[in-house]
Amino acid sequence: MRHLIDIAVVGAGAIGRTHIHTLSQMSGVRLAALVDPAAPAIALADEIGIPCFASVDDLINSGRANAAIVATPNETHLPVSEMFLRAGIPVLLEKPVAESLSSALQLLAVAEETRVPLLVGHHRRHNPIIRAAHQAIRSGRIGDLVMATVTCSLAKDAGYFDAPWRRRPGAGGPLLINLVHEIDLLRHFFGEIATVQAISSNARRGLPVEDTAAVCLAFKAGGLATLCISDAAAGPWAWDLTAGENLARFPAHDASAHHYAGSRAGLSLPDLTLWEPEAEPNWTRALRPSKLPVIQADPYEVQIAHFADLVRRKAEPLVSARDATANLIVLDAISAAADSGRAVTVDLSPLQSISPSQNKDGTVQ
């Protein structure tokens, strides 16, 4: 029999009360423990008849987890994450990696050195949709890209504003905290990208970060594709809107915000639609459309029960500490793009000086 799991919960916000409330959906792992000082999460852990730790030395000490999720604010990421991985205890790090290339890299490399399972939350990736999406573009069904249109309109209401680093450069802002699902599922689907370019504004909210953006993506590949975001506009066209992944935050609305269309055929998302040609395609004949069959599954339990296979070294992590750290430069190689208003190119070349771990035989960690 599998041994039970302890997962500790760090930070009791949004999402890390979503993770609490999962937990508590499935066998095999339990929520033993939240580490938060905030008056709200000692009551949600005293409602729950679980521990509340002040900070993750008292957790760490207690020794009640063998296992953490991370979901404090991005800048925080390195400090927390590195303080568990060091005591030899597996985390869940909540996206982004971290606030800025440096700790990503510094992040890195102390999961390269310490060897314990880090797996960053990039829930999408663990979604049947997407992978049922992933396997149609791959084996070829849609032909080469050619294009992308990737929409993401929230309308986020003030009170959300109200925690400080929400406003913060370098931690807040839709581009840090939203698009980075859009491009880690665009470098996941076509591969890495070559180079950027973007334009960003603050007009809506007058914050110090922006509100909104527009994106234009170079796959190293080939083809091209936008991003258009801002969470100060209405509208139904995000993943998060659409998608229902997380029913007790978003409503899933009908309608797709994705849209892939490559030499063969087009595809859009989470609708999961296939637009084939009888024959050849010609923009003067109809398309058939047709449903990519699926079997629907919380992406947040999947990446739970992922991540409850690290713990037990029975798999590698979908989204690994590196992967995730390409997301960021890329974010990066965005906000320098609309700084300077001019293309950027996506250097990924910090990633080879932290060279993986390798095993006894050679081969990669």
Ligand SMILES: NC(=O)c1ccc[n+]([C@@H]2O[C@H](COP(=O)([O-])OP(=O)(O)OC[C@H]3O[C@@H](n4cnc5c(N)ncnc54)[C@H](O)[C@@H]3O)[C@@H](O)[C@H]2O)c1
Second form
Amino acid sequence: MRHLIDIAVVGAGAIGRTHIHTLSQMSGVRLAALVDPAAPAIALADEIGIPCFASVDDLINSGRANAAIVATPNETHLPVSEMFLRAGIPVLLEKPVAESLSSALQLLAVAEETRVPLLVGHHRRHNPIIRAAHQAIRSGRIGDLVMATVTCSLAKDAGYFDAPWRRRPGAGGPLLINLVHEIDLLRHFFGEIATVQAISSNARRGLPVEDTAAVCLAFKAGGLATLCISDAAAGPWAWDLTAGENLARFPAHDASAHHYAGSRAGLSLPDLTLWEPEAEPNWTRALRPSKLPVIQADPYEVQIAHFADLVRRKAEPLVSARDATANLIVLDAISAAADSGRAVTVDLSPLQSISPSQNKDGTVQ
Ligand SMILES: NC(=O)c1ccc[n+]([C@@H]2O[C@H](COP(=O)([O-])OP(=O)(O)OC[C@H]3O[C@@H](n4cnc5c(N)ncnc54)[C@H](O)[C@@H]3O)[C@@H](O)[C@H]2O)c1
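Alongside the form predicted on its own that was just displayed, please also present the structure of the form predicted together with the ligand.
First the chain shown before, then all remaining chains and molecules of the complex.
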């Protein structure tokens, strides 16, 4: 019989509640406790009938959990996750991995040192849509990437910005909160990014963080992409508003948010429409659309099932701290490009300063 995993959710805010709901739908895992000093979290724990601890220390000392989902504000990701990892407790940590590259590198070092599983919550990677797209792209169905456009029109309500961290540079803003998902996917599909250019603006909301940005990417393997993102623009053209990943929070419009145009064919997401020519691509001849097959599943559930495998030491993290830190390096380059108005080279060398831990047989963990 499989051992039941007791999971604590740390931070019962917007996404913490998604994890709490997801856990309630799954077998093999159990919501053991919450950690969150805020009154709504205490009330929620009371309603569910589980303890709510005011601090991570209190939870660890209680021995109630053998795994933790960390869904607290970005600047707490390092201190909170480090406490768990040093206590030998595996962590599913919400994205972005940290609020800054320096914190991310410290966390990566702790993960490598302790070798306790740390999975970063780029949940889309667990979505069967992404798996189908990845398989199609990597097997050459669209040929070489020539160009891509990604749009993210997310008209957030004013109440969203009540949480002070969402207005703070280095913590809030759609680049760190939302674009990090798109960067993660583009790297997953097309490999590392060589250079970035960007323009950002806070003209719509007037907050200290940007509300809108236009970004250009050049990939090392060739191919260019543009990304337009805003948390103040209305429109259905965003992954969150089309993919149906979190229907309790977001509608699922019949529109697409990602368009990849390759040397052989085109692909749009999340609808998984492949546009192929009958013979050689020729702009005067019609392309034939077809849907790539997919069996839908809730990515948050698949993510937690994968996390359970990590807790049982049966898998390696699909999204490691190293991979998520590379996303952060790209975001830093985007911010630097927006600030300077110049193209910025993506420098992944800081990752080399943290050497991967090796297994006894010399393979890299
Ligand atoms: N994967 C996704 O789709 C997704 C979606 C939204 C948010 N996120 C990420 O999840 C994290 C949380 O975002 P949110 O929008 O849910 O935030 P939120 O502000 O809605 O909730 C954060 C919660 O954490 C609690 N908290 C703060 N510091 C704490 C601490 N030290 N210990 C315990 N609890 C603490 C707060 O009281 C609050 O209840 C962020 O890193 C964000 O980027 C991921």
